[in-house]
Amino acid sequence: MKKSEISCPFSEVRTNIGFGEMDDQNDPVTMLLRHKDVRKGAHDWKTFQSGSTPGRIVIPSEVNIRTTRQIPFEVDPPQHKSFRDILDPWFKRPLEEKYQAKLTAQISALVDEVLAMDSVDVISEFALKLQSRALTLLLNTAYDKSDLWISWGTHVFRSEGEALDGDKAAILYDYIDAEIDKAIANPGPDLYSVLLASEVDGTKLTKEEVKGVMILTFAGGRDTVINAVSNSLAYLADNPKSLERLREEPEIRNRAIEELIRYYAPLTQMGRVVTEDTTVCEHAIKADTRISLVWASANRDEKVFENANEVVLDRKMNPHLSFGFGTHNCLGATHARTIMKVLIEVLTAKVQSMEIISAEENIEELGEFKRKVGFHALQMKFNKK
């Protein structure tokens, strides 16, 4: 099995049952496995909510961490579209020319970076600086200010060896709170002071709530774009024949991004409050549980994708859920998309192979599940064109 392959866990129970369980810091779990039941409970957002207790959807569970709602995350309609309004503008300028070419700068020069070196650490050197710099576009900000959040490491609520870290989260809010009050005192052209002169709903954000958003944007796409950049140059490294289509081929290029964040569904699951007493797969779920829609199971049924487990590039057909479904799709799928197409832009321009050195992966325990999302370490050789 070569190192960049990520086998699915789900797949048996995913067949004959079409949900699992697992424990979440004694809320217990039911996990939707089948694609169409997936989509459906995505959809249904009456049904499975978003907008309860701050922190509880997400799994493992932030409860005893925040109190802070994450905006438009954890809200639902009809308030949710009124934020999304504002917000979807915003993170749609990944779209634009000049801000493409800033990307491409950035990602050219950390490319040429590890040209030069023996041998790079792709996650903390590589993938951890390409997210944080990309970040300063998106929240349109000083670029040095990725130092800053480079240092916090890769992950943003966990410590080595444990679920969630406390004191490790405060080190995040308590930088956002002094950034909101910097913005407060002098608006500028960022983020925060965009979101600070807002209006939902013909109300003015408050300080919670333009926090809520910001702990959205540092967390969300943090841990999930490392995923996705990591794992696609191992796959790349493992496969060279498909770095060299990518050249070849560039008309492909699209097709292919979403398949790797199809197969590599860069964030498992995303959990929802059931409202009422229901059934799911015939298997009855009581009002105040929790059920997950499990993204990287759906993305591999096999009685929606033919060669389920398999990276196929041009694949045509490719309904895949890792962004998200229904009303609460992924707010960052523009940038995620557009770091993905430069990236890959970047290396078929300057790379000519890569290779693994050693590994370290980094696997999800989900109750009976064990599931690769990537790794902690993942060292590589780049070789240039």
Second form
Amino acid sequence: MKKSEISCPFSEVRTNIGFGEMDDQNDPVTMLLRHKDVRKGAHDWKTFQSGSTPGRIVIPSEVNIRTTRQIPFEVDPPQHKSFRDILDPWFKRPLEEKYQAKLTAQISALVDEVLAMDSVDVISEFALKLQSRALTLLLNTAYDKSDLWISWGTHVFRSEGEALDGDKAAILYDYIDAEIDKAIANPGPDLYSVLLASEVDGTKLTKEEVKGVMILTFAGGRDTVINAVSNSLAYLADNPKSLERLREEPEIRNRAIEELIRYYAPLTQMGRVVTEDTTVCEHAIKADTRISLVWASANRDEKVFENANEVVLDRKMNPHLSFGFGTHNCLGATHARTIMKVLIEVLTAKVQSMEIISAEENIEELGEFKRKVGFHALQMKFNKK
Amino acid sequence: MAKITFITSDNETITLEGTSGSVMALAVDNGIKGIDGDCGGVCSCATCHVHVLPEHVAKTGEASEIETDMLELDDDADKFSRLCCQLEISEALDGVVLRVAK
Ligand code: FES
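Please supply the corresponding structure for the form predicted in complex with the partner chain (the preceding block corresponds to the form predicted alone).
Okay, now the whole complex, with that chain kicking things off.
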């Protein structure tokens, strides 16, 4: 098996039963695996709630390490929409030409850097840097802020070998508190200041609400972007013709990006809390227990995707769920897609080929399932065009 | 060459001309309000939802199964709903009128 491949551990259970089960710190989860069920579950926000105890819909659960509600994803309609209305225009800024020019400059410089090296760890020296630097554009803050974020390592809430690390999370929370205070004292053009000046349903956002948005912006776009970028690089290295094809057929790039995002599903799943007794696949689910929407499994559902376990670079119909579905679809999707678009542009312009030297897989243990989501380390060599 | 008319949610009527590509791409390139085309036309985002005016349905034809499944879960979908990234511009579409869902 090629290093870049990710098999689907859910296939058999998805076909035969439809749901899986896992225990998450004594708060069990029923995992929805079929494309239809996952979409229906995501759509039905009344039965499957996001606005539960802060941290509970995340898997692994973060109830023990935070009390701040992440916004907008831990808020249900109708209030959810009021938050999205102020956030959506800001998070669509990556579509602007000026924004993309800055991002192109950042990614070009980074690719030049790795082209000059004998080999590079794509996780810590490429994807993490790319994500942190791009975040300065999303937040509209100074570029050099990214140095500190890079120094935090790839995980905001985790250290090596520990699923959740309260001390490490506290570093991020304290940092955000301090940045909010700075923005209050000295408002600028950054996201903190924009949020502090915004109103939702006629009331100014509280500091706690601003913090909730900022934690989500930092945490939600970190592992996910790192996974998307590094898995895609591994794919292009393993399949040299694909880079050539993207170079020669720019018209398929958008499809290729959506396909890489489908296949790699950078976020495996997201939970919801069940508000009333219900059933999924004839299986009873009790109120106040949790389900999860397993995007990674839905994306490999053979009923929906032909050759679901292959990367079909120019796949035309691709109703993947990597950015979620329905009300709570990913706020950072535009940012993520733009990063991928610019990355492909820069790679096709500057890189002839890439090779994987060594790789250390990142495997998630999800009850009866083990899913590779990406790499802890990925040593690669980039060759100039 | 096909003339395609959009009616936006604030009741603005805009007629555009196109020769190829998808109706979504035409709308996005011309900044039609309410059509975002987030996924670039692969049928995964539903931000290109339009209602075909009933008298023009013959021009657009029917939605595919994947498209129908996607629309089924959209709150304002009805039997005239289409994802306009799935509408290829051709002579057949000439004169079609689409009401933007969002
Ligand atoms: S543009 Fe995404 S579904 Fe049509």
